[in-house]
Each structure stands twice: as structure tokens, then as C-alpha cells.
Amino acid sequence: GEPYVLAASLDNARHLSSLLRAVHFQDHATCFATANGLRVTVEDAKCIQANAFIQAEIFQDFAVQEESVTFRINLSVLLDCLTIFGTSSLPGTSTALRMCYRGYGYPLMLFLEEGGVVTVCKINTQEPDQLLDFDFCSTKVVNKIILQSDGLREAFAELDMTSEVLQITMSPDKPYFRLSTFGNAGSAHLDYPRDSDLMETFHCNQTQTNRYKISLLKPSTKALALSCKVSIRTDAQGFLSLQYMIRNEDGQICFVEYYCCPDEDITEAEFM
């Protein structure tokens, strides 16, 4: 009887499930809906946060009756429901989705239809958690580069992932952008000149070298695999923002963003 505070329709549920898979490294996620669209946030150990942004324009129909609607949900269950007809549809077929939510205390309702068969799923929602605020506004960004994703994919394939940390150096001078690992086989470095074909934007104001736990960055490789470009930004404290631009099958653009805090356990001697 009560009206829905959130109602959205999508011709192809795969557009949503592939983006959600890119942030699925914990079971639970917090969903925020506003008139601009849907943001799904996943966090781990107060060190890393991932956000999938699905703009309202991606949906065929997107209506939010309040200024913002927030709830926590089991992301694993949501993905299982979205792919209930399987992950790979036959050519020319897709799973249509209608998503409805009545508000606090109510389940999220999914109506999925493929080939005339309709499945209804009800997923319990929970009280949203207090989320980390990385306060990553553009005025606080010290260094920023935009790379074609192929460049970063190659790096993750070549660097020694037995290393506990990935060291990122961004500098107005050589080596400009360097990725380093320190694994069982010794240290490895990959340098990208500022005029590299892979480099789209290069804005470095000062030399920064920071280390990040590879275990925290690994989940972001799911988003990297889907993306065509990645924006890499750091602030004065060394917090890292990886923003992946993802183009779906229909050519529409969505974003997945990862925030990661720097590894504290570094002594000056290690840099020498």
C-alpha cells in the first residue's frame, strides 16, 4: 500500500551486475539513491572504500521520492538475484529489471524478466553503517594523472605480486610516474614517461612516493579489467584515489572509484 521511495527500471540487468561485481570484495554494501542515480559503497578494515556510481540516465526509469534514500544490503545475495537467469544471456536476449524499495525496514524488491519468465526476489535491508569520509575534494589533490587502462593492466601483469606493497612515485620530473614492487624476486620498477601514448593527462605539482598494501589494491583490478581509462590521484597525506571509467555494452559511461590509505609502516631508510 505504501508508495515506493525508490523505483528503477533497466532493460539489461547485466549493466548493473557487472558494475556491482567490480566492487564486490565484501559481502555487504551501502546503497545511496538520489535524483542523480545510485551509489553503492563497499568498505574493508577502514583502509579501503569502493564506490560504484550508476547515473540515473543509465536506467530507463529512475524515481526517488526523498532527497536521499540509504540502506545496507547483502551484495552477494543481490548479485545472485541479478544473475538468476545466468550471467551470459543468449544473443539478442537480456534480463529486464525493475527494482523497488518502500523505505526503512522494508526489503528491496527485484522483478526480473527474461523470455516471458518473471522472478521476484525480496532482499532484506539493514541499517546503514557510518562510512569513512576520505574527503577527497579536487582542491586537495596534489598529483593527478589519467592513463589508458591497458597501461595499468600491463603493469599489474608484469609487477611481482608476491610483494606486500605497491610503491607509487608521481613527480613533475623523471621518473614522472613509477610503479615499484619488492617481492621474492627482488625489486621491480615500471616507469611511464609523461609523453607516453598511454598517458592522457599529467598534472604533478610535487614529488610524492607512497606505498599501498597490494592486498588492499587487488580488489580494484576487477574494475580495472572493465575500464577504458583510469584517473590516479593523491592528496597531501598520500591517500590514493583510483577512478575507473567503464563503458557498458550500450556505450554509456559509469564510474567505479577506489580510495586507499597509504601504508604507515615505512621508514625513511627504506627509500634510500
Second form
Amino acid sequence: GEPYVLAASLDNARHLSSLLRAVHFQDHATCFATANGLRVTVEDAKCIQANAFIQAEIFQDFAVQEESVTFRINLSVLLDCLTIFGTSSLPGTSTALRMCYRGYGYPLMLFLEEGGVVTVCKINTQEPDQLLDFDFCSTKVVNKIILQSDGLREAFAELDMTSEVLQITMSPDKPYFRLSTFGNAGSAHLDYPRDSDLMETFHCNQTQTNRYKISLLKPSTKALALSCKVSIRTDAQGFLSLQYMIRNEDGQICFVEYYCCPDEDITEAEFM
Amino acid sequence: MRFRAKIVDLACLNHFSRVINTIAKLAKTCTLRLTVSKLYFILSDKVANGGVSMWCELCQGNFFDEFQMEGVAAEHNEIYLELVPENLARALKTAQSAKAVKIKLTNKHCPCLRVAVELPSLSSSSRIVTHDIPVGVIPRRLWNDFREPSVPDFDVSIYLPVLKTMKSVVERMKNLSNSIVIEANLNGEMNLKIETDLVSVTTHFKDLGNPPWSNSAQDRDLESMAEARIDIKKLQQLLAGQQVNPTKALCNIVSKRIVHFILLHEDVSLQYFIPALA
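How about the form predicted together with its partner chain, since we already have the form predicted on its own?
Next comes the full complex, this chain leading.
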């Protein structure tokens, strides 16, 4: 067969590029491929991690010859290559993609075709990074809310982004789900009642108030913009998981997940 | 020395504005040469322009309803002006729905092109917006600096692909590299290439066709590529800046020396020369 440890084809390269753009807040990403699909991870400041998951089914052809294949790549470069024919293709036209990787030390090869024009890209790969392990499994989840993304998009437009932190309160009792900022224009609180139309699921077991650096959360608005639903979960230590459900033009579902550490600069007493 | 001209037709006016906008995108300052039948916008290949030169030619008859000019002398019936095309573009911005635009060379305090835009109004008297654009009059002894560049003795001449596609490709490549290699052969194939420590990208266009005159290079192998490495920003500027929507676009490559672009739209021709990098 082929000498490639990873080979994949995609009818519409935008299905990949739009998800990658949703995690593009740092130049470098780590790609991790198994038979299930591709996961692209971006981290910053050892405090935030974003993962884009592109399941094998999204691809027309997805073959991995080893149990797993990992490499690090410049994400900005990868995105420029994937969108070489433009980001908004005309209706009825799409960029077809074939992606191949021979293994450690080899470049990632991309073959893109649109309207008979072919582009070949050779992107150097690097030694994969040691990734953060947020160890965020569903059994450790304390509170979980699923919101329609419209609801959170409104909130992010409304909240005072001059605030250093976003404070999230989740509780089985009032105020149920509250977002707060403390910025130049004073503090702002946004409450979502548990029976709101926007609220799809509400499982809160314990009152938790945690703060997260806005600068760390800001990149996740790229994923939010594309998503239809978002699952907001916290564990006992206050680690936050934002899981965005994204439906592509062909109606297929993909996920982008952001993990964020709570802001440690403040003590519990300050909340009181 | 005298010059006055008038455009009444709205389509002509918009077309003229698009040409001026294109020029403004490609040159900070340029020379406007006026003759009885034609207007020329000229950028000569000074080092300050990165060796780039431009030659844009339009027939006045296709734009202007009135066009009167008197050159410096009967035997040299031409006028050469230096101007900032952006100023002219700005003056024409208000003219999108104008009833008429008059352009006149004046000399009150300093030489100016006076652009008077007559805007429609509800009352019987119309509103007139006047822009005085300072120009420099270029003396006759310097005219030789602005002669039409000769078409270089090219190795390959080829039609360009759909400019929108080419623009998109060049824009991405510009994010990745400072220079681009453009190569083409007499078999209708053209490649755009960049290569850096991080990445190499090649876009292959085929079936572009070669203009009939390219047969002059008869003894050339059809498949053999002529190539030049040029400043990618200059190419991107041309592709992003052009608003003439040419009906024909082509380029001539002189291996390792220069790439000569020609964009044609009925009565307008734009030539753009980008020298090869060492």
C-alpha cells in the first residue's frame, strides 16, 4: 500500500479549515490522528487548551497505519494553505483536499484542487509538544449546562470585555447560571433562568463560583460564533470545559472543546 | 498651455473612476501625460518604486464628451503633469451620481487640476463641488524620462488565469513568503511558487493558452519553463488594486529579468512591469 502513516481525503477543505480557525489563537498546534479521526490541539500559557475534533466520518477517506500518529505543525501556515483558493468559495464550488503524512521527520503534504487548478503544499512538521492533561472526565463533572449558542453569543456581546475576569456562577438554586464581569464601566451580571428557552439541559449539583481570565476565554468566541450549542461544565476544582457543537454546511456535527483553568490569583474570601 | 475636459455620461464617469482608483492603488505619485487623443498614467522605473513601472493608456474619446488641450508648443502638443492619483480618486468619489464632471488645468497660486463635480439637486440650480488638486508641470527637457517602455524580448507570453483565483492564491502566499516565483511555458501552463524554511507551496494552472505572438519564440521547447522571482507584494498590489476587470489579461516573462503584465479592457490598457529579484 501507500507509504503514508496518515492519508485522508476531503471533498470540501472548508470543513477542516473552519474548525481549525476556531482554535487558531496560537501559531502552533499538535495534530493527533487515530482511526477515529483527527484531533488538533492548541494551548496557551499552560492555562488554556483548545481541541478541534474532526471525526473520520467527516472525511471521504481516512486511513491511519499506526495506532496513533502525532506531529506538531504551524497552524497559521496550515490555514493559509487550506484556504489558498479563498475562504468563501462560490456556491457550487469547493476545494477538494488530499492530505498525506509519511511519519516522523517528514512534512505534511496537502494536495488541493478547485476548478482544475491544483496546489501542492509541503509543510514541515515538528516534534510534538507535551500537552496539558486536564483530566476532565464526565464522572468528575459537578455542574453542567447546555445552552443554545445564541444565548452565549448575546452574553459575550453584552459583557464588559475590559474586565480582567469572567465570573461564572452555577447553582441548583437562584441565580442558577450567572455571568459577571468587573470592568471599567462597573460590574455587570447576566442571569439565565433555568427554564429559559435557551437552556437545553440544566444539571447543577452544587453552588460554584469561579473566575476565568477573559484574555484566555476570548479565543473561544471564534468557536462560539460557528456553533449551534454549547455545553458548559465544571469540575470540583473549578476547571471549565466549554464544548461547542458545530454543524458544517453539509449538516455534519463536529466538536471544538476549550478547557480553562480557574484564575488562582483570588482567594475564596473575595467572593463572599 | 491649456487643458479642459468634461464627462457627462455616468457610465463613462464610473469607468474613469475605476481606472483612477486602480492607478491610485499602484502608484503614490505618477505622471499624467495628455495628448490630443489620449491620456497616459505613467510610473517610471525609479529605484524608489522598487524598480516597478507602469504604463496606462486610455483614449479620451471613449470617456470625455469634451476634450480641449493645447500643449506647450504646436510641434510639442502635449502636457506632462506630476500628481498624486489618490487625490484625483478622492475628488471623483463624490462624482458617483454626478450630472457632469469638468476637469481643468488652472494656475492661480500654483498649477492645479480643478475637478468640478456637478451634483444633481431638487432645485433648479445644481450644487458644484470643486477640488483643486496640486500638480507639477514637467518641463519638456524631462519628457524623455517618460517614454513608453518597450515590450521586452520575452521568453514566454501567456494568458493569466481568472484573476480572482490568482489574487486569492497570491494573497495566501504573501502571508507565507516575501518573494514568489512565477513560471510559465508555451504549453499554456503557469506555476506560482513560494518556498521558505517552513513550507513550500506550488499552484499549477494549465490550459491558459498563449497569445498568438508568442510563436515568435519558435525554437523554444513547449514544455520548458521561463521563470522569474519577484516581490510578492508588488504582484499582490496589482491583483488587489486593479478595478478595470480586464477582458484580456496576460503576462510576458523574461527569464530571471522581468515580468510584464498587460491588462486590457476595451479602451484601457494597463501595463505593469515587475523586475526580477536578484
